[in-house]
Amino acid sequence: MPRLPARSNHRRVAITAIGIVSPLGRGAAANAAALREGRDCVTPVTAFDTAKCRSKTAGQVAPMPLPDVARAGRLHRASHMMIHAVREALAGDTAFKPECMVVGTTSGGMSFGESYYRSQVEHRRDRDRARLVANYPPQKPLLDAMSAAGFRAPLQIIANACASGTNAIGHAFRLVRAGQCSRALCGGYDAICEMVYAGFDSLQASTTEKVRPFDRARTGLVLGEGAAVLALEEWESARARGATILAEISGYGISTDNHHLTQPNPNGIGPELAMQRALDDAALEPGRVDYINAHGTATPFNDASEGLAIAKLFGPGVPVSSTKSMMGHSLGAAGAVEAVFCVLAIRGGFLPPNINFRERDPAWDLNIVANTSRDARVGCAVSNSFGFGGTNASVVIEEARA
């Protein structure tokens, strides 16, 4: 189908580098290999005691040493993940100098906050209290990453539930497209912590079984963690300096349905509006999309709402998968991680699978990439992120074309 008339006053926005750490592995190559394999990286939780929780599993990032970072052992795990992700991105494009950094997260160094408040309740005079407080703010992992990577730039934090990572990418995209900056480093991070894990478990949103997005017998999500960043640059600037352009961000859409504190509107209006607005922003018809990386948490309500919206807007033709089936839901990091997955799919010519899938939900007809990856040309992908409170965000990522 033809492209809609483009907006002539908009600058094109290139992705020139990516960096990622997830339960699937450290680095873009490791994640691409795991996606092609359809590897299940959800394992029993080791970070804390889950004896009182229904759910016992999560997608966890393996420890990552930082021998060249002073006092690395005192840094939060989120800092470790962000340092590795930022370093990979800047190593992939050594001439890229960020003019700003926009990152989404939901909890920051929450485990430090847990330790601090436990010491208060237990009336312990923790000699390490200053470190707990200093590492708690959400900007701390990003400042640590800047320091380790050797740069400084203005920093913006977006905390908008599980849409945070996609919101951060979308905001950075608009900054570059509007000419307010030429180069932006954007993404998201979140690390598993006991309080958030127990919270989802108490809501009975977590499953005791395999996570099965869009499956008729889905029973809930598992939590995950990770960090991912994308280097965005004005297209002509990137071309002029001979940068390798991995892909292009062409559209961003948001909506808020305000239906319920934790449940989406069952009619799917929130996800539908976010996806439609992203397509309109990119001047694309739905038929131009080759792949949708769905939010797909595997909760009964989320998948019903998103599935209805996708079926209504795109019909049964476009391939859909939720990569959360392999690594869990990384909250504020999810949108950034999954945007990188879309870049990997575009560059690698494959569709990431929706593993653990057994039976189609008869409520809607979707082309689920069930259980195994598929070789395919992916010229255009949509990445969805939807969060508590009815916050919805979608971003359109296209292959790099002159």
Second form
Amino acid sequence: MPRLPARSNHRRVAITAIGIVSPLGRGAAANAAALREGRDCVTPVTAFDTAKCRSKTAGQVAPMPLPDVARAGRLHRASHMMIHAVREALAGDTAFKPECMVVGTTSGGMSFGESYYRSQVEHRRDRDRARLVANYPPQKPLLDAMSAAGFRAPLQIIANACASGTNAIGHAFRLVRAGQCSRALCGGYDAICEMVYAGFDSLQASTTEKVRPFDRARTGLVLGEGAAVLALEEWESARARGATILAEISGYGISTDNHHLTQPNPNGIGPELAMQRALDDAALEPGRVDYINAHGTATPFNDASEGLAIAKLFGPGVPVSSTKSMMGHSLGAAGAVEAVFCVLAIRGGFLPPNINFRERDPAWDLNIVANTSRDARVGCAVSNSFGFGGTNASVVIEEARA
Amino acid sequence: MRAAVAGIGCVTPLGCGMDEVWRRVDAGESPELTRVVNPETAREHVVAPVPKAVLAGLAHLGREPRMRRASPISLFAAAAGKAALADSGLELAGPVKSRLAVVFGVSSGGVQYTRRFYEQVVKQGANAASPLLFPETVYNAPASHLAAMLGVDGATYTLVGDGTVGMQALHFAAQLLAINDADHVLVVAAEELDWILAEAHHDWRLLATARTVPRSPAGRRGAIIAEGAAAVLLQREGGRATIEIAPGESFFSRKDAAGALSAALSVHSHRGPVDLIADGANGTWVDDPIREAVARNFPQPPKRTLPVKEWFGEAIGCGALLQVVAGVDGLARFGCASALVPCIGWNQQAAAAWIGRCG
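Alright, leaving the form predicted on its own aside, put up the form predicted together with its partner chain.
And the full complex, kicking off with our chain again.
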């Protein structure tokens, strides 16, 4: 969607805090260490039986205790992840008071919906059914997180499939930049569940072996899970109260590719438009970008479309990696998780690796950060997310400069 | 957050479009209630579906390339969305189309395909589950189909939430206009029925049981869940009405909920008496406190109250937007200057919109 000429009164948007739970670990420090190490955190699925699935692995978050949360055992795993992520962010910036919360997800507490259905099939007179129904909706983990963190705010939940997390960050960014609010908490979450796992398996989108984004012999994705949030604040407001500014969000682009419900247009027009619009929004030339955290699911179709778009827009120079190679595809959380990874790369001066990479695809000339992380100054990063339904989204994240 | 309403559309258990709805309401008709049966337990629930005759009238949409395998929710969304565009007279071409965004609100989503797909996983095994079903289970499938039908290549968003999600979608759309991300936003909300949806509402004590549903909706206890779609085309100025949305805060308990609704209503109460209320009471402990909260914040009775959920049933994620459609339509139909749309969700948010008539 072409934007009208940029207004001169656009405000800058600071990231003042982050929180993350992923298969790589709990908390920003653990995730940064795993990214540097290039740790493969994809393991055999334990949450449900995969005997009748082609694929058997996923990136899974280890159980997290919440001893101080009342009746935590009754909450969905997604609530646990969101509570940890939100608490980490707000502990990192205790003066941050969100005026709104914008979060992406694809499936909410779906595994509770599965249990509910099974209770019907198995004719269980289950007194627990009401709890399953109450904790199934996508808003519940977010309300639980707000309650546990001690704040409340208007909530917007974006379900644009795998682009949801980036859409949530992008929309929150635009609200702050335009002065619609001064502080927004944004991010994404998803917890792995049998139905979605079986869904990708039925589409033969998931792989039976290692996940190899952008590899010539890539065979598909593995699913993951996680939660991540970013505290966004109008730049001058953050500076005035002495907040630590971790990075700056400077651009957001969205496009809709009407080619097919589950497959991108092979000409790459959807990703290209999203990235171009994000760069235009940030008033940046492609040559200014130091790192692209690609959507990179490792499905033949996605990587072909995205690879083509990156090569066309950026040429062969810019380093590209898909961190899904380490933790799988966390769907609605992916955009938020990967935006946090970009912040960690900028802050830590390194390029996260694209592990399991063996052979470049001759279809495009990309500078893949193959298998091991690299030390590098990252002044500007682009994070991509593309989803079912043809929704494509990109955000531009830059190092904090006064 | 303020915007202008350029067009409205709806698909309901009382027909397509408000003219048809009013014809049937004036004739004293109620939705044709049917029973859905839980095949696992044989338990029956009373629901208000979109009638077969209405579905037959939408068959042409089902022949669109992207809609052949789509579930009813996508069909309803497409029909309501196209009706709102037609109502507005907006020509979708060139720069107008490139600056049109789609915002879709939903609570339960494509529950028919979701239940069927998981049923196959459970009963036949994941290796037998149909890959044709799974893509239609994602929340944003209806929005994707609608965007493809309209040729929208810019912003398409799907919002999920409780029964207020239609209002949240309107608020989101107004934000897109305010931050200059779009010049027009087509806001659509839709739901479809399935036995498991009725069963879940029963387990949460929200559903009217077969034994307690009287022939007249007045006085019933519990909601009749329904399906359908509502659509509103928003733009910055002009149109047939202005709408200002107070999105409300989130709440954590029913006690909090009443306060959240009062806070949302108080945003509008300084305007004085309201002419028309598009009511959200649905016969349950969730929504019926709306009437008390409205009476507290707007003590002077309105000229008219539209019992929207008595007409249509509780259409969950599209209920609030159906209230808005009824409110916008009611302004012109009854010569009112203002309408209030209060809504309260099951477990997330309360919201209220003020609609003012233009011209």
